[in-house]
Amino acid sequence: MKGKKALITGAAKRIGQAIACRFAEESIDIILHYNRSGQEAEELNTRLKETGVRTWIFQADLSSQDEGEELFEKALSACGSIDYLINNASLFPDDTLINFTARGLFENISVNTLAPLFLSRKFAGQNRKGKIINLLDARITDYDSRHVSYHLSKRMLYDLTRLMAIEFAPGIMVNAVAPGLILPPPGQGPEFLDKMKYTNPLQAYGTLKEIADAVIFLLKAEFITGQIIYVDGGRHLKGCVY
């Protein structure tokens, strides 16, 4: 993997920057977006080149079409060819199916499905090998009631995941990794983490690492797409929970 190039959307924190430092640790050169988060975005900057990697940051709203498809070109401009996509911006609104709005689902629905798929067919014209991985949500097998927008995009994610799969075969693998109870959610603290930790078979949380490392295993992997790999304790066999 050593020289491949990687766009990570929504690289600057959490997951995104996790996945991001697996990649330097791999020696993957790495495109870095963020959107409001151009602080953390500069400061990880510099800790992945410091590891020896080439790294290139962009600024982009993937709400809108347009920004989203200028910073794919804008990638491919720096780097010359781009390997590796990793769809895992997001918006985490809170709604419910009571009080969400078409305006707040039109929000979701644009950076967490539509983004990940103007990406990916720009990335697919390149008209070379490459490997997708969009990050989904352990929850899009039932229903999270407290996220109603968020969890209808991802569940669309889910979907396109399968029909890019079959759509940019044979030279473009397709795949997704949905994580279970690995953060606190914005605002809260590891304490969430604890209270939580039933809603899973395995009666625990898991990592960043976790998640960085599945997203490793399908860009290793030759022979697989169209997969979903929940890092989630088994979250997703027991279905609504909450």
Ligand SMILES: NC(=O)c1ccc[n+]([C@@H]2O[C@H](COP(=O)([O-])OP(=O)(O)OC[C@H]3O[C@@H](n4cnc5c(N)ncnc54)[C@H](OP(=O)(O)O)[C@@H]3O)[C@@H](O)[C@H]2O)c1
Contents of the next structure:
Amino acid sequence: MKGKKALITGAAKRIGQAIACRFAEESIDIILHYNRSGQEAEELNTRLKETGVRTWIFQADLSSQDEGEELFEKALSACGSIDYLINNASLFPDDTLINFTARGLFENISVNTLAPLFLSRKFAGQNRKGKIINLLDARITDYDSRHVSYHLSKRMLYDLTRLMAIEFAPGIMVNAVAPGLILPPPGQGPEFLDKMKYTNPLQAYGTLKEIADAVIFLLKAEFITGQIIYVDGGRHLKGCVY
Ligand SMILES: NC(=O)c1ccc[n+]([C@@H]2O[C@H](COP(=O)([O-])OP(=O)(O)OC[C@H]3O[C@@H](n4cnc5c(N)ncnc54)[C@H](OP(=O)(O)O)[C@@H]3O)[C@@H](O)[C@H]2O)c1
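I have the form predicted alone already, so could you send the form predicted in complex with the named molecule?
Entire complex below, previous chain first.
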């Protein structure tokens, strides 16, 4: 994997940052994308460079198709070719069927579903071998009634993962990692994880390392496409539990 180049969306913080740091351990060069977290992205960029990998950094609002496509084009002209695309950036707003709006749904679909599709299309347009990993959510197997727009957008990304795996074969492998309970939502502390861990069969929550390791596993695999790895302590096996 040494010297391969990976574009990671939403890489400044949290899971995206953990994937970037894991890539640096594998000597993978990194194209960091961020939207609003410019300072965190710059700090991460400095840390990654210190490990010896090459990095590039770009800002884009992925709710805009134009900005998403420009991001890919700028990244490609800066580094020549891109081997891995990690569609990690995501919105996670609260909404229910009662207060759900069409606008909220479109915002979630724009960032969580269409941006991965448009970036993947550009990626496939390089006409070379490559690997795409989409970040899904373990809850796609049941219903997340408190995040309806998010839930629907991730369900669509699940379908797109399988569709793209067929359409972009044989050159490109398209897989997904579906995290379960890993980090509390922004604004909530560790008590959130302690409370929620009993909803998992393994009665535990996962770590950033486990997500990053699953991504690495899929990037190393040469005979897997259209696959979803649930990193969720078995949560996807259960129905709705609050
Ligand atoms: N955390 C968990 O436990 C968990 C559980 C299940 C699934 N997941 C999935 O795993 C992935 C990473 O999770 P996370 O919790 O680390 O994600 P997050 O913190 O909610 O979001 C990741 C990044 O997405 C970027 N983003 C949001 N709106 C954007 C926009 N309009 N344009 C461009 N970028 C935008 C943000 O970048 P800026 O900060 O730069 O604006 C943000 O830092 C997501 O796909 C999520 O659905 C996470």
